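Shown here is one chain on its own, the form predicted on its own, set out as structure tokens.
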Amino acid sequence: MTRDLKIVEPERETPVLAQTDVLVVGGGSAGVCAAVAAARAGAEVVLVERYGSLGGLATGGLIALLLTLDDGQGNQVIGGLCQEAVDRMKAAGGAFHPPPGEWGDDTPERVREYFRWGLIWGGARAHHRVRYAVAFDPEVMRQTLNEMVLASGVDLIFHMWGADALVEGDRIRGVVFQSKAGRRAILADVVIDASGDADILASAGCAFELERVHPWLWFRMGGVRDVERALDAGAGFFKTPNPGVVLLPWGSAARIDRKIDATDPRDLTYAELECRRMVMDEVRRLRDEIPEMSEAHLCNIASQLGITESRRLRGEFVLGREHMNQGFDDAICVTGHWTKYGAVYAIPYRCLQTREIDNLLAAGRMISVDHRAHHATKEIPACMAVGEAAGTAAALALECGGDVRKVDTRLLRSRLNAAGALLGYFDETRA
């Protein structure tokens, strides 16, 4: 038994790779928006990603759906960098969404059509309406994020894993990263944890909750002879912007037999092997049972498990279901709910702040919310909006010695609105 066995490592020096204004750990959708927003605000930014590409679950996870940018009633609630990414992908021919004139439409034919794109979700008894949701090509999204990051002047580094937070008192001095080049430190005035699993927050000793989840593994198939007829035959996939290529959201058919702790390597290993086996079984079934897919081929399986929940920050404020459809003076994002109509959450800036560290912010799916609110705030558009807010706040915090709590939230909201965010949803003057 080695459970209680420990070793004592010798004292060592760790080389400093860089020193910067803002360090963003994690290059998923939230981390990219945090880095771009901070850089556009004039900060020197380093963005570190453990894999070899940007986008996280939106690209590596093949979760190629932005659910959603509206409130379920036909009103757009998320703009800013998320909208910019949509515009760039559309210009490149890699994105599809219902036109604005159809948002909120409950015509059965239109609802049925957008269900086939994976752009409408919810229970069978819901009064479904067309949403402002977006289907996209993950490779076009990947290139879009690359261009946004590089054009903003962010110093981007792939293939380094954030290993240890360097905490001194109530501040984080930086982060130690592990890579094939060994251990290296990056020092920063403000750190944003956009790792998805709150790796840096946990290392820094910040309070968090941990949820166990059923993981998914999405995949794509091409060479489908007649997509519409295959859908009519009961094939469980979504249409994509690429003709003959379909997206299969694992979880619509079956799932592994137990929940896992997504911070446990052994649980993750089990999930990777089991989900991949189940994907291959599903590919064979579809070829055998759906005539239009008899010669279809497997394009790719997601390189990242569809993990949407693990550690969540317990921060200055915990957003809960009881706060649904409630405004906040320090709201930095407004998001709808991908499966519910008219369920809207304003996310306070306090949900990004830890209770323990003055110059550390959270961004993405592990912000300070409860399990039920998390179902809305974990989605990619909300993560992008929260990331943009975190990056903007980090740049403003540089004028306060890096203390994120001292940021003027009125100024923060003003800067976000000026950049295209839509924070006026709960204003009393809203019609």
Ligand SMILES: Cc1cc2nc3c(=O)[nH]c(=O)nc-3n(C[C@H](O)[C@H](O)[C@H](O)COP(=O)(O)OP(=O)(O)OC[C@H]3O[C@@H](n4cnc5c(N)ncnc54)[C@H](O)[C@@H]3O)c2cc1C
Second form
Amino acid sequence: MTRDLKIVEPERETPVLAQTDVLVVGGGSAGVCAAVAAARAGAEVVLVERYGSLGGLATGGLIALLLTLDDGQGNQVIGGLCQEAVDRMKAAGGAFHPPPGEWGDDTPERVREYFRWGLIWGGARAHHRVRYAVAFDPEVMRQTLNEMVLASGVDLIFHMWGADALVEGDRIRGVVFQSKAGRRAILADVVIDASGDADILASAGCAFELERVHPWLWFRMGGVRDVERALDAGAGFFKTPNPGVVLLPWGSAARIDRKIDATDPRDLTYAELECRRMVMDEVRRLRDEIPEMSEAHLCNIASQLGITESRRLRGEFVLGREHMNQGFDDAICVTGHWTKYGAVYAIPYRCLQTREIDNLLAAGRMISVDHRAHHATKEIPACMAVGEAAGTAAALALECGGDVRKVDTRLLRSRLNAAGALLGYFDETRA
Ligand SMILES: Cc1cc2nc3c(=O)[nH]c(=O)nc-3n(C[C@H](O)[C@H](O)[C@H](O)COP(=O)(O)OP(=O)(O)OC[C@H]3O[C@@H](n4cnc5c(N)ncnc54)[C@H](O)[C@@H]3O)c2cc1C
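Return one more block: the form predicted in complex with the named molecule, after the form predicted on its own shown previously.
Let's see the whole complex now, leading with the same chain.
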């Protein structure tokens, strides 16, 4: 048994690779938006991603659906960098969404059609309407994010893994990264943890909750003979912007026998092996049972497990279900709910702040919300909007010695609005 066995590592010197204004750890949808927003606001920014491409779950997890940019009643609630990414992907032929004139429409044929794209979700009894949601090609998303990051002047570094937070009292000096080159430190005035799993927050000693989940593993198949007929026959896939290619959101009907802790390598290994085996079984079943798929081929299985939740910050404010449809003076974005109509959450800036560290912010699916609010706030558009806010706040914090608590939230909100965020939703009811 090695459970209680520990070693003491010898003291060592760690080279400093860079010193910057803002360090963003994790290049998923939140991290990219944080880095781009901070750089556009004039900060010097380093963005570090452990893998070799951007987008996180949105690309590597094949979660190729932006759910949702609206309130379910026909009103757009998320704009800013998320909208910019949509515009860029559309221009590159890699995105599809209902036109604005159809948002909120409940015509059965339209609703049925967008269900087929995975752009409408929710229970069978709901009064479904057309949402502003976007199906995209993950490779076009990757390229779009590359372009946005590079054009904004962000110093992007792939293949380094954020390992240890360098904490001194109530400040984080930077992060030590592990890579094939060895351990390297990056020092920063403000650090943004956008690692999805809150790796840096945990290492810095910040309070968090850990949720165990059933992992998903989405995959894509091509060469489907007649997509519409296959859907009529009950095939559980979504249409994509690529003709003949369908997206299979595996992990609901069939799933592995237990929930996992997505921060535990042994659990992850079990899940990777089991999910992959089961996905291959599912590919065989689809070929055997759906005539239109008899000659279909597997395009790719997501390179990242679909992890909905792991660590969530317990920060300055915990957004809960009781805060649904409530405005806040320090709201930095408003997000709809992908399975509910007319249900929105305004996300306070305090959900990004830790209780322990002055110059550290959280962005993306790890922010300080409860399990139920997380259902909405984890969605990619919300992660992008939160990331944009974190980056903008980090740049403003540089004028306050990096202290993210000292940021003037009115100024933050006005900067976000000027950049295209849609923060006016609760203007009349804001508490
Ligand atoms: C099965 C499933 C279905 C979903 N369906 C939808 C949907 O249809 N529509 C929707 O909008 N949302 C959906 N979501 C939610 C959404 O995909 C995620 O919540 C969102 O993409 C998270 O973005 P993020 O940037 O916070 O984290 P991530 O996308 O996880 O990005 C984190 C990034 O950080 C990197 N990283 C991690 N640790 C480190 C480290 N220590 N050092 C350096 N880099 C690191 C990762 O490689 C990754 O690139 C779904 C999620 C799942 C799991």
